[in-house]
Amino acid sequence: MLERTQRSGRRLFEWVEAGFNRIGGHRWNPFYQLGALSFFFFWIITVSGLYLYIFFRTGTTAAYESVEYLTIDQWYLGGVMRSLHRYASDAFVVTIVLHILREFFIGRYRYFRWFSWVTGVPLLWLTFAAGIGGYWLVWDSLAQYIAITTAEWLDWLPFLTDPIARNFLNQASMSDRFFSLLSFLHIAIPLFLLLGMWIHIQRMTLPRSNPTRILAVGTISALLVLSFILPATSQEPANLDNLVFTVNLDWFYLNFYPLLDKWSAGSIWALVFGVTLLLVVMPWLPPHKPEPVAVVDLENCNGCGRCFDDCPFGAVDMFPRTDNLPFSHEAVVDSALCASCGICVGSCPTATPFRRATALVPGIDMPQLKIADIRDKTVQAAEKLTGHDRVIVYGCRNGTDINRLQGSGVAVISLPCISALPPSFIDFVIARGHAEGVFLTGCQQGDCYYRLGIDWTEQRIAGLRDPALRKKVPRERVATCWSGPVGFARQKAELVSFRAQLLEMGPNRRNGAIINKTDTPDSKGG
């Protein structure tokens, strides 16, 4: 049931995202930047909130009057800032909810990702608390309804000795100090929220906390237009001597408040605590057997630190050497953080298929798919190819099913991540005449399952990142297609086009040639 739900949800997200990609490309796609957009909306909320705070006055009547001044008398700036504050807060909730759903449907919340998921749960409570406090400060009829309903709900908790609802019995019971406290909390809670967001991304290398410039400009422009067309306004001023019968709820923050009028307070607490507990334990439901993690072989590790630089999840650290080899550092893998993606293997200079003098054991390797196994699979697959447009396809297992591409002139080899393939394998295939070309494919660009796999692969091919593909390798015999799980048609079309290009170029001129020893990187240092 769980797997069926996730497959259906993932398929829905993938097709929606494919539509955005067709319209403006991956840099425009908001679904690939939901976390970054959440940070962006937070800063809009902060900046607009600071401006509003300058003019806000605490007090049972002063609070409402100061907000009305900003909305009406200073509509050209204060009103726009209030609307920005309101709509960015709503958008903040939307991106958070979509981010949670997307990570759940794609399955990016288990195994090594449990920390980010679990630390994200308290952020939901902090977001709700910050939003509710903002509505109270306006002190209109909606704020009156929220204040009384929330106070009665909180009074159910046994550790609260003095009922909070007593503060809202009538207009005379209200104190200006109450608004001073609310104002303080409305500043303090977002600070804790920001701290929680910072903790949330700590186990990621180079986390994206800013959307692309084009998406940021487009988003804030849309919010500004909305703020002018449909400015945020207050309802009637609060009056505790009168009952509130009708309010216009903000369904982004107040969606469960109607239940408080129909269910008991204990039932609502059971619901929210139950959902919170479920979210916390979800990474371990059902129990799973983790994949083997990367293993370091000190005899072949020179402590270069490339695996440390490239690991997307900070699972590799460099420590002082513990053996007698003449290197200062060695790589150490934290099994609790390792994603088993193999990106570290792709970055290791000793993971080269040209190595023949000694056994192909790199400084770091994946037990379930050793670099020697990839070389053997490459050679064996190449032996079965025919024609003058032979291609070896290396594909990420999180993309499309590349087995559907296999044919007499096409061999396929699946990898945990496309960046697990050292660039020297491309050189190996072409220089040794195993095929006319190499075709790399995987996740959709901008949405690599292991975050940085596509980026590192492209930089290595372009010679911008070590280990880099050697300049002597003809780039016209290398093609990439970042099509994602639903891009098989595009992937197949680009492969057909690539093979036609190879036919026009003619057979690989180095077909069957043996490269010189000077071309054979075989030292332990790479």
Contents of the next structure:
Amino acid sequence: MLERTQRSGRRLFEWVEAGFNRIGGHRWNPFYQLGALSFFFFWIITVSGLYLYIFFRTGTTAAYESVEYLTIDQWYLGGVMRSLHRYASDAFVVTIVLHILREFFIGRYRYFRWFSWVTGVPLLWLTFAAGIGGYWLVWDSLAQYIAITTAEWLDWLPFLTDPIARNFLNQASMSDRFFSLLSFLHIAIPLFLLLGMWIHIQRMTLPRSNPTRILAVGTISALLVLSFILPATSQEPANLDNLVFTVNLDWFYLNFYPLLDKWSAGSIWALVFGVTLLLVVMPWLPPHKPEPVAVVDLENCNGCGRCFDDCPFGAVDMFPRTDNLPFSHEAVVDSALCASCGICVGSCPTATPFRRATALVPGIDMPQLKIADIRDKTVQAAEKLTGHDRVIVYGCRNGTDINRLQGSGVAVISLPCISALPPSFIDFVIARGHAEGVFLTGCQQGDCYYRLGIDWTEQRIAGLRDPALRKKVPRERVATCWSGPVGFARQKAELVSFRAQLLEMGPNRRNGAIINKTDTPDSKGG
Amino acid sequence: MMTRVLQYIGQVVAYGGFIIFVGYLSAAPAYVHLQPGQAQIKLSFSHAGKPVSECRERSDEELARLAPNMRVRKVCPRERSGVAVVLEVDDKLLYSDILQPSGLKKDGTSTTYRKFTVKAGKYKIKIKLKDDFRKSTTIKDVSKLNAGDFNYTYSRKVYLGAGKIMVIDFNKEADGFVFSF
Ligand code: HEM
Ligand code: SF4
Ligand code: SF4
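Show the other one: the form predicted in complex with the partner chain, since we just had the form predicted on its own.
The complete assembly is shown below, putting the previous chain first.
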């Protein structure tokens, strides 16, 4: 049931995202940067809010008048700032909600990710508290409705003896002090939100907290256009002696307020606390199938720290050596943080298939798919290949089902992440003539399931990141295809054209000799 | 070239859709909170009931047992009476309750906040309050009280215009109920 929902949700996202890729490419695609976009909106809200704060006056009539002044007299700047403040706040809710849904559908909330997930939950509360408080400050008829409804709702909680709602009985009972408190809260709550957002991304290496420039420019322009064509305005001034019949609700923030007219305050609290509790415990709800985590083999670890640099989740730490080997540090995996992506194995210089002197045991390895297994699979699969356009496809399990690519000239090997493949394997396949080319495929560009896998792979192939693919390896025999889970057609087409290219290139020559598997490859190269 | 143009159009459509979505839902559709022609009566006060018993004088033995700085003859109980309140509109019961004093020692005020939405029009409002219960009479049910039991009673005819709020407060200093429109 849960898994089925997730699968359908994921399909839907992938389908929409594919459309967005088509019109703007992965660097523009907002779905790949929902968290970063939320940060961006937060900064817009902060800057515009600071401007509004300069002119805002606290007080029962002063508040409304100061906002009217900004909106009408200063429409060209104050009004635009007000509109940006409102619309960026609304957009903030949109991106957060999409962000949660997406992480949920993709299943990125369990195990080591509980931290990111659980620290996200208070952000929801703070966001709503800040938004509701913002509408309250304007002190128009919407604010009046919010004040009374919220006060009555809060009064249900058994904390205060004197009901807050008594502050809003009529005009005479309103005090300016209340505004000072509200405007203080409207600054304090976002500060806590910012702190919470900072904590939220602590467990990630290189978290993406800024959208790409093209998306940032487009988004702020769109919000500016909206601010000019539909400036945010106030409703009637509040008058507590009169009833408010109809309000133009902001449905992003006040969506549950109508329910407060229909259900009791207690049941709405139950709903809100219930949803919160459900969100908090979700990472531990069944089905629970944790994977084995990376394991360090000290005898083979030289303490180079590459795994530490490449782990996207900060799960590897470097500690002083505990054995007698002549290195200063050793790698240690924190199993509570490990995503089982294998990226560390791909980064370990000892994980090379060329090793023959000793058994192939690298400094760090994944128990479920050891580096020795990958080599064996590569060699075995290659033996069955025929033709002069033989390709070994390494694919990540979060992309398409690569078994569908298999054929007489194509062998496939599935990995947890494409970046779990040490670049020396590419060298190995080509230099030893196991195939004419290597085809690497995985997640959609810009949307690596393990966040950094595609970046690391590309940088290693380009020779920009250790362990780099050796210069001698002919790059025209290496193809990458970041097509994502819905990109099968594209993947297939690119593979076909890659093979055609290989045929054209002819057999792989090195030092004048044709390298072919019939040359008993294992006696050569290295 | 053509695909480039189509892509730009696609992006404009995406941004356009986004701002229409955000712009529209940020203040629409309007929500009808109350129907036209309605009015409200709000009954709300925060009032400390009388102490549950009279003050009394300590005997000499009692005084002797106390620390020297605590030797005050007159002792008054801290506990206060609950406050019973009955609100009738056009002789029909709208609300009644016995409000317990706040505080662990039951020495605080009794508070209520009630909101009744009614049709605009003329009403006869009758409101009664009793704040001098003794500890021994812990009545839970207001209907068991007789009219004479209440130490404050007030009734008046009012006209509630559409959209108006009438607040009924209780203020001992003003000697009873205060209506404000
Ligand atoms: C103010 C609201 C929020 C902001 C600004 C925000 C921002 C971010 C950012 C920047 C990332 C890193 C993305 C990356 O580098 O790949 C992230 C990841 C994540 N967020 Fe949020 N987030 C917010 C709310 C939430 C909420 C409410 C939840 C869930 C209840 C949540 C769940 C997650 C999870 C599970 C990840 C981890 C993804 C991974 O490890 O691959 N976030 N968030
Ligand atoms: S498997 Fe992935 S998450 Fe775990 S230590 Fe290696 S790189 Fe880090
Ligand atoms: S990359 Fe390999 S050798 Fe280097 S520290 Fe990590 S486990 Fe040890």
